[in-house]
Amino acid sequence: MSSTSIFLQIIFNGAMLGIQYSLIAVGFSLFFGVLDVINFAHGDIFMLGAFVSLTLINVTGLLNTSGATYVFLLILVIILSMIIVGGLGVFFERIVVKPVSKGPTLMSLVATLGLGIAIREAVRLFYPRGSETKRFPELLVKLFPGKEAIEFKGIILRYDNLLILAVGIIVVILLALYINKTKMGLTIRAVAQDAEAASMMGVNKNLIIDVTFFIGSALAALAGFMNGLYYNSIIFDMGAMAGIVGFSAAVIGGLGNIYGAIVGGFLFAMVESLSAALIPRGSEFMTVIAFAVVILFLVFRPSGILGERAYERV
């Protein structure tokens, strides 16, 4: 395998992680942009998405079907998990996040950290054998019978991974179109830019906040589903690190900037993948190296790659 092929394989693996990190990071940017809060429970929403998906897989009997029924139920599981987790995100926002959003920043940080721990422990305590690692089925393999992977320019591309990446990219594109081309998207941008002026123009800020939390939580649920498909296992505390990584990716890209969150997610994943592959024992230190990059960004460009927004409004 040539050095070029190895490099391309690393890039592909980084892209697989990057699309997941980006979907989580977008939620952080949406929440900060609209409500000026950093929701540290968002990583556990990601975990909740994975567990809700697994539950729906078992309830619908997806694994016992085939053909068109299998494809229909698979799509249904994805959509339902996003709707359920999106609704839970709105519920948590109303009972925990919004009441403390106008208080000191430290109050919202503590409240969302507490919410994340509560979600995590609830899954551990009430999900059957919640403390154990759960096997997540290889759902996409059945869509490509007898064809697990293809070789392209010396790199191995699994069909299921290609589908995950394609779905993630399509969702990101649809989100960008929604934010930029629809009336609701333009309203979200208006509230993010100046909530007070938007309210004076008749915008229902509470509705916009609910829509934002629904979208951010639904995207995190999709990322949780993708994570389960990619690693074929999930565990109740997987959201803790995912939340930190997602927030870091949002900071790298520019907190409050959706496109920055996407760039930050892919950059963080690429640093991890390159570190694991090119540095001796890099897999043990890849997260450390990636967070060192985050620290450098905070030192030399605290607003992030695409961040232009002021953190203190005058």
The other form holds:
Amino acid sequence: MSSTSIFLQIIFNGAMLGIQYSLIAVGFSLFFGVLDVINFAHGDIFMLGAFVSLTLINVTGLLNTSGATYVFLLILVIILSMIIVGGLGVFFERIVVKPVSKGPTLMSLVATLGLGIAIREAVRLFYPRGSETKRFPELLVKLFPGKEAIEFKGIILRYDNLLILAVGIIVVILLALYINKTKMGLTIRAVAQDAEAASMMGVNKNLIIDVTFFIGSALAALAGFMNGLYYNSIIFDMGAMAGIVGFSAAVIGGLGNIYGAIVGGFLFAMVESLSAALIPRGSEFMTVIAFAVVILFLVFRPSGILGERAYERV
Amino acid sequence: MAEMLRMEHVTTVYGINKMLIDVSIKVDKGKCVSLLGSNGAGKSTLIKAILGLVKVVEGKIYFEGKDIIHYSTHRVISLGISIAPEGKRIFPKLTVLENLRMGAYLVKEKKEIERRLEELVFPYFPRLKERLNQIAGTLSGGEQSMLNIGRALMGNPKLMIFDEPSFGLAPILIQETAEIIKKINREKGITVLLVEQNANMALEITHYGYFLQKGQIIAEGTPEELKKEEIIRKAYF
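Right, the form predicted alone is done, so what does the form predicted together with the partner chain look like?
And the full complex, kicking off with our chain again.
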């Protein structure tokens, strides 16, 4: 393997993880924007995405089909899991997150952490053999029998990973268009800047908060599905770390800024991927190194890469 | 004369303090009514009571005969009330055009939004037309207050509430703002409730006024009557 292809492979692996982190981080930023709350249960919503999509794969009998039916069912599984988990996100927002968001910050911190633990333990207790690691099947291999991956300039690309990258890029573009070009997107931005002023324009704030939690949770669910596909295994507590990483990515990018969240997610993943490859025994320390970068950001640029500086807020 | 807004014996509470005590005001259709009072007199609380943002413990508020006391803010607005809120409550990171669009949030048809821009906003604020794509937070203070009023006009309201429009403006801009409020009332026939600390400016353009002190209405009348009131003369003239 040439050094160029090693470098490309690192970038590609980083992009795989980066797209997942970004999709989680976007939720943190959206929620912080409209409710001024940091939802620490968001990582467990990501986990729910993985479990709901695995359940749907089994229920629909996806793996026993082929051809056009297979493609149709696969798309259905992805969209349905996003809708179900998006709905659950709205449900949790209404019963826990919004009621505590008006109280002191400490209260919402404890309440959302507690909600996360409750979701996690519910999956462990009520999902069949929920405390064990579950195998998440490979999906695109079915369409290209006999070949698991393609080679491109000396780097190995699994079909499933290409699916992750393609879907991720499409979703990020759609999200940017939605936020920037639609009336709902405009309203979400307005509520994030001044919720009371927005309600003085006739905006039903509660509706916008619901929409925001639906979108954020659906994106986290998609990330959960991708994570299952990437590692081919899922477990009930996978959301704990993912939540912290997603939150860190949102902070690096500038909490409240969704483009910042996307950049932050990719940056975090690239640091992980580079340190795993370039530092001896780096894969053991990659997360430590990535969090060290987070800490450096907190010290030297606390408002994040794309976050507004203090003078702009005045 | 048909009445537009009526508050009857309204009392509000914040913590253990009564912010408004037994306040009754009436705004007739087509009129320009002012609510005067110094800082902390309860003027902002009165607006918040209309908008459903503070708890009213006693009394009634009617808009066109409808009791709106349990309405949430967005429902009150949907009845045909617009507000140009105090301070610079524009959306600083949206463009001027996006801010104006938010003012017409309840309008679905694009053509109607265009019509309101052309007929309600640009004639009064030609400067905003030149700056449609500028980020609102980068406008000057005077331009921001124009945008604040323009945005409220986009709601094409029956009743328009101005909350301290003169606050923080240079004298010449205060005069300009007063003229615009007068035109909105006289030319467009929009009923106005003008909440102001600056009694000189407010009494110049209004038909009727109320004077609020420590949460209570202590005087009311036409501008001529109010100017004669001892208590207001002491405070203002």
